[in-house]
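Just the one chain here, the form predicted alone, laid out as structure tokens.
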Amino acid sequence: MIFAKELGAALRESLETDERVVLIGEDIIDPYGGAFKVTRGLSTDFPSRVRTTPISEGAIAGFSAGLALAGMRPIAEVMFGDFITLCFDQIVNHITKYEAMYNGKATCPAVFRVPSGGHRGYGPTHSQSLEKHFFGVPHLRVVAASLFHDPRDAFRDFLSQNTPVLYVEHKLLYPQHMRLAPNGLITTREGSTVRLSAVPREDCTATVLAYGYQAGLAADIVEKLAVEEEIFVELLVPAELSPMDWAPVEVSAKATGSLVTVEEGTAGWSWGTEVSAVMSERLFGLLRRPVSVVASEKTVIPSSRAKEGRMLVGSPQIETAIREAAK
């Protein structure tokens, strides 16, 4: 089960199943099928509803309102994360607002699909994670893939849903199999919040957040410290990040009394920060220590792997902050 199969498998499924949905963007067709090969073969046996489009994601955002308007379920391929700053204008001020500027009478349900985050050396503007611009903006939901949650069922949600979407990809999690259910963990469903822990929760000492690729790597640090040195915390793995889902995160870290952020983005005005926002004043005098949040260097991602390395969120850094927030 690889996730970037797992994913195109799911669009394979919203093509079939609703005859509404159309998927667009830069070199998605057959041969190519899409810088990441998500989309290969779709546009051979949906040709008339798997497209591709000009080099410009203005124009994409601009064909996914229309269609939407028109009644049809647009699924965007912005072929680099990096590059939906440029639709930024249309999701936030057009695609968010038409549903309640006309009453519930006009929906815009597009779903834009983001190939995000770095570790692979592609420089300042191909490998950023750019979703906490965002979190918050009112009617849209912001979804990040992960090795823990069924692509399927996400695609399923989203064409049950008039809300427009961003799917955030993380690039490394397409060559990877699927964690639906890890060996030597725990694995329990809240909503859209996966829980992965060793032991029970009241045997847990503190409670770690990750979304998208991040939470692999925290979830091999949770079953490793586990296993060698009986250090045991609770991991969360979100799906939606926007709005969020307080109460797993709220009952977990009110358990444990200690809560540890993860993610990729740049440290500062972040999801980070909101979650330690919210839990602090949800659990105030409750937990034994400050919300740690661990996000990358607020600093342009360098083309140097080995500088990409240091200054990205990555294993070392998820370890550190576990093993204080477990102390």
Contents of the next structure:
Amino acid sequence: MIFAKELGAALRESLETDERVVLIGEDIIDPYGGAFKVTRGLSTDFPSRVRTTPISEGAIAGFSAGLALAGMRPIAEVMFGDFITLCFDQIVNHITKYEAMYNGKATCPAVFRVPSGGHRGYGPTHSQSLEKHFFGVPHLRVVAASLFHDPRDAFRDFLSQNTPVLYVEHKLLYPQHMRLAPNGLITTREGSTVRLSAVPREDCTATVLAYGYQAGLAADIVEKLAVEEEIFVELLVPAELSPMDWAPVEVSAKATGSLVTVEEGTAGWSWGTEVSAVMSERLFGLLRRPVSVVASEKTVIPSSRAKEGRMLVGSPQIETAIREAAK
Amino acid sequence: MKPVIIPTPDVNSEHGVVVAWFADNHAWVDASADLAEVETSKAVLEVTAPDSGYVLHLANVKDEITLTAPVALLFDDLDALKAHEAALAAQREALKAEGPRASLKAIQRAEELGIDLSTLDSSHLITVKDVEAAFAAIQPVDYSDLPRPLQTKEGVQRVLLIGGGLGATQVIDIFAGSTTQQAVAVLDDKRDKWGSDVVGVPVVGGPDRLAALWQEQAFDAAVIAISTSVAARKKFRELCEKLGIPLANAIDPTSKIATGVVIGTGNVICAFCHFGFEAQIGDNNFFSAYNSFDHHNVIANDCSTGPGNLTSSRVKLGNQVRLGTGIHIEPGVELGDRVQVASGATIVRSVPADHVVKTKVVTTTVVPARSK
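Having gone through the form predicted alone, I am curious about the other one (the form predicted together with the partner chain); can you provide its structure?
Full complex below, order starting with the chain above.
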């Protein structure tokens, strides 16, 4: 089944199994069912708990905070992840702080779903991957959806704990089929990190760390390079971006001696640079080459699809970096 | 044959879902007749027939389709349609029944060496290395070049070790001070180890040499020195059984075996292990250092443990149980066959067969020491 339907099923399961769950967001009710149709059918079956909101992300963040403080489990859809900036103050200064400020007596377990990413020609303000601005915010979990992670596991986990979550969904994932057991690649899981490679780790000469939509692109390249040229690398796909589970990355990069990170966000002050800093410290002297960080150009996303294709990270940039890292 | 393309005024979508077909598969449609409805993220698109003909659906209702590929084909006659449909089905079958996956270089090398790829392990992509290893494995081996098992004094049990990894070094160390047992040879799968030695004990070939060496009476008993794979422990125990080769126990003199303990054969018991009153131990288990199994424990066969595990009384371990390190087990707990337990777990209730006990990842932070 395609990711959008799996995600819809995960939200349905959340509504069915936990009566504290409420879904809010712009235009998420039937018949429209949300801009990406993720919530289609849910408002018909749960009319009082799936509610459409005014066009105000500030209000969505405020409702979420209030509902969560009152013991509910709000899951908010921000129609385009670009607009999460309108929630930034409430997330950084309020939602993530309550539990510590009130010494655990108050909790605010709000979940924000942010459809993100480009490659669709939506232009500068509907194509961004803004999660980098949320990495490292204390008491906030930034989790990325991918075709290698069942969204049901993610939402079961969110509902079983009290930390607020930013759940990043790349828009191009929605129409794609899940790849939970992809053909042709050895797949193993360590916590929420999925490990994919064509051959056992000891034959791999580089580690590639990628999340979200880029992870799928990287998996195709990993397979292609293995089959066509016997260039073997190991791909790690974490779901949890911040805070990170560093252990699988450290173990893999130590074994392969080379590390590449891939993200669609703009270059600099990014996920990849943080990975690079941490791994350079932990694996000082154990890597053959510096950590390579693949990110998009540091500029505004163009509306022209041709120009967008050159600016955003896609398969060509990933392949070039992997070839270099595997040498 | 004419393709039916979906009109795409919706620039926002690349995919849509087929909502309905208005013409049955194989039915005749006239030009401009309504054919199907496809829903994209923004709109429902109506698909009409660009020409008349017999229609062949290329997607079912509810299927997700690419808007740039045809959704149906139109044929002038039914036979052509059916022939095309059969060809499509055959293509799908061929994809499913694809041979073993191998890299292009591996396919070429296999042809050169005359290796049949379907005989190789296909759990991962087959590479040149795999092909060459398979080729090497079928080359006749000249065992006369390899070292012979060691000789011992009369009355010393001559033990052959299966597995030449780190487990073997532990077993050899257990025998180091022994006057009754000595390791005389090691067998290992890996050809690059052949001819070398493990702490002075020669690696005399692979497991395929087991039968011949037994025939020659080059050793008296075997110990399986593999701690990392309980499946391998079982496999080699069964092989020895089949060949009539007895398994020896390798018990470190520092271990404490209490009154009434019953121990089978083929067990490796490393330094400072403790088995409490009337504990029963089966065959072919590998206990690393500092394992304590308290009184009335029952352990079956082919298990393997890391160092430093502690059990309370009456604990039971099934076959092929794997323990990590630093595990505590409460009284009376039973671990079923093939249970695996992660390091650091405290087990308070029984675990059914074929389950894994995981522990939360405990992260520790390593910081440089402060200089004075």
